[in-house]
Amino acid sequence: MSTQPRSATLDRLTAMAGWLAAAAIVAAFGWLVFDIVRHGASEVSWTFLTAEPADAGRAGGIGTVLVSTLLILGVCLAIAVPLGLGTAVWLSEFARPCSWRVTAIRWSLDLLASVPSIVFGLFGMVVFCQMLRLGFSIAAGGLTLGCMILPLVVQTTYAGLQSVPNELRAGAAALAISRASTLRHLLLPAALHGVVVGVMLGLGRAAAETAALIFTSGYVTRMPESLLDSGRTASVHIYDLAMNVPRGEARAYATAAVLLLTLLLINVAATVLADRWLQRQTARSFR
């Protein structure tokens, strides 16, 4: 009898451990957008979207930055996410668990991840600026951040893939369904959360890298006109108006806000894309 009441003590302490940590996780998320909001709002207008930066960033606007940013996240993820779902997909669904291949791409991805974004950079620089001559640009730039977030992109695709019930395999093989189409119509669909999530993850660390890109795009602020042109990206413009630029925290600030907010946009975007596309999918399943 004593056992109970002990038990449901430890459930409500549990839970309230549980809510606590949930509550400061969104105390600190709510601190951060109130203080880039506070300081930063009032610079930001349809000028300051649209115009380019003049007087080292402490006027005018941020238009080029962010065209700079998009074509450098496209270029990032048009690397990372091919690369990285691939490699997903063979090492979940073709290679054998134990084989020495997946033990030393497992042990390279944990590897990668834990290496230093100053290390991506100085690769960067070398491999693609000089070996390759890409030089300062947008196009070594997006190269790097897709060398960086692989290993995020490879690891929550696979473990979205495992977290799909092996039932599903095992149906389809009795049905004498070839693995493309299993990999196509039942285990990419069911794991695509995993996949969104995994991608909006390597974005968001993408789009706040600074070292890597300092060696490999460059500081440029005017519009790029290829891939092959220097471009700033929008967290290297926010470092150098706030270490390099006197009077320059109040535009570092209304930059924050901005691309807080683009990636938001992006955020919601890929998750209604993804649901609708599953949607379709379900009702064609069902036809």
Given for the second form:
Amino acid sequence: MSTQPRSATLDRLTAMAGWLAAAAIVAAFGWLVFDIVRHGASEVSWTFLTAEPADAGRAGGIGTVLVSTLLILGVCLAIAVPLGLGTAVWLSEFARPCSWRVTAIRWSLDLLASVPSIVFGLFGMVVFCQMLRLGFSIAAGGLTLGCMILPLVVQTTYAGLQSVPNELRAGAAALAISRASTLRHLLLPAALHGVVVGVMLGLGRAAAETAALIFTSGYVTRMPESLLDSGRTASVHIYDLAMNVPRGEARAYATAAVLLLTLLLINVAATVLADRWLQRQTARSFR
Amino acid sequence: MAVLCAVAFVVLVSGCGTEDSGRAASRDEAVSEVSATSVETQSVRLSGKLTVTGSSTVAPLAAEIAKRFETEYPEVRIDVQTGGSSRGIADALSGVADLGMASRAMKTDEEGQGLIGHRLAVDGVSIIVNSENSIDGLTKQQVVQLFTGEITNWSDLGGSDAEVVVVNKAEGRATLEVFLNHFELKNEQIQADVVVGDNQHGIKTVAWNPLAIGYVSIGAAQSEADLGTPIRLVPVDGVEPTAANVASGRFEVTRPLLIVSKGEPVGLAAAFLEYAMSPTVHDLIKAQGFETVAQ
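For comparison with the form predicted on its own, provide the form predicted in complex with the partner chain.
Complete assembly follows, chain above in first position.
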């Protein structure tokens, strides 16, 4: 008799707790954005977005910094996405599960994912800057970040592929569809959202990085002429303005606001593009 | 062939670009006569790439000087990289960088390895308290007592009855060494409540805590105080921590900002160093909150 109302109360409490947790997260994010925009918005202008930094970043803009940031992220994704997708596909679809190779790879990925970024920075400095003679360069910074986010991309893509029910694979095999076609037309579309989430998380982590980049892509604010030039990313710029440059705080906030907006735009664009691709893919499959 | 011509053209034009405008009139003849050697002799003086690494305190200043140098000599690229004084010294020694930057005096063993420190500017280190603190001056003895935990309450110095919060710098920071040297302290004697990294970190900590006492670069502290950040620079033994007192040498808690070279620099490094030490860049030094040195 009395179980009915008690379980209803419990349900309501659980829902309330969930709602509170979600509200807390939204509030924390909202507060962060509000704080950044409140302190930084007044400094953001067209000149700020296009000009080169002057007076150690207190004057001028962040145009060259934005170019370097996008180039470094581009190099990073160009390395991490194909390698990450390939590894995840091999691990999930081609390798024998629980074989020693799979265990070794998954174990090293788990370990790599928890390595502090500064270690990647020192690794990148030795391997890319010194051994491969790239020096302080956008290429070296991008490659270092690529190594850093690779485990993240592999793990999320792998999880996405694993979540595809085995019946799909069995069905495709029964219809004598090749594994490559199964992958392209069934598994990847089904795992696409996992891939996008992984790439976006990786991109976010890469865009937030400072420690690894100070040692690899560097501190130079000049407009990069090639991938072999040193370039300062927005995060390094924010760090320098906040920590090293007296009276740099307003510009640090402004740069943070622009970086936040850029990431938001990239995020939205990636989701939209993924959805489009998925729709096209589905339409083609049913033709 | 077309590619070769294009390359040759680029080489010639870039060679010419280093000429000053006064000679631009004779450029046409110059182009036809330019040979590999003359391009080379010019490039020794006015083109090429220089890497300068080190102290995060000196880096913003060096980057500004480098930018001005690049506008005067458009064929030159100077890449300023940061990472700390120790790295600047290590990189200058290993040759990873053409020049290093350090925000502390050179040690004898570093000089023994052939490194030369060139004084670019000086930076004073001042004691700071929150502006709510009523203390308006300390003696050297009192500073030592505060930082070693002999005085733990502001009321002992005539302030309010509240615990002192000692803000110390992290191991390896140049300002820490300057502070310890001047007050003849060892780091393990200091009873720190908070340990901070950069100057801005120290300033923010004291600005947020009305009971805190710390020490930071005068340039950084003064410009933050002028902006309305609630901190105050405290005179020690009656000497006001001002830029003028740093420049005159009356204020003694200072550190040199150095450009470090391995041996006497040559070529582009020498040209840049000479430029950085010249009065042409004094406005940049002041703009970054440091004091110039009489050469």
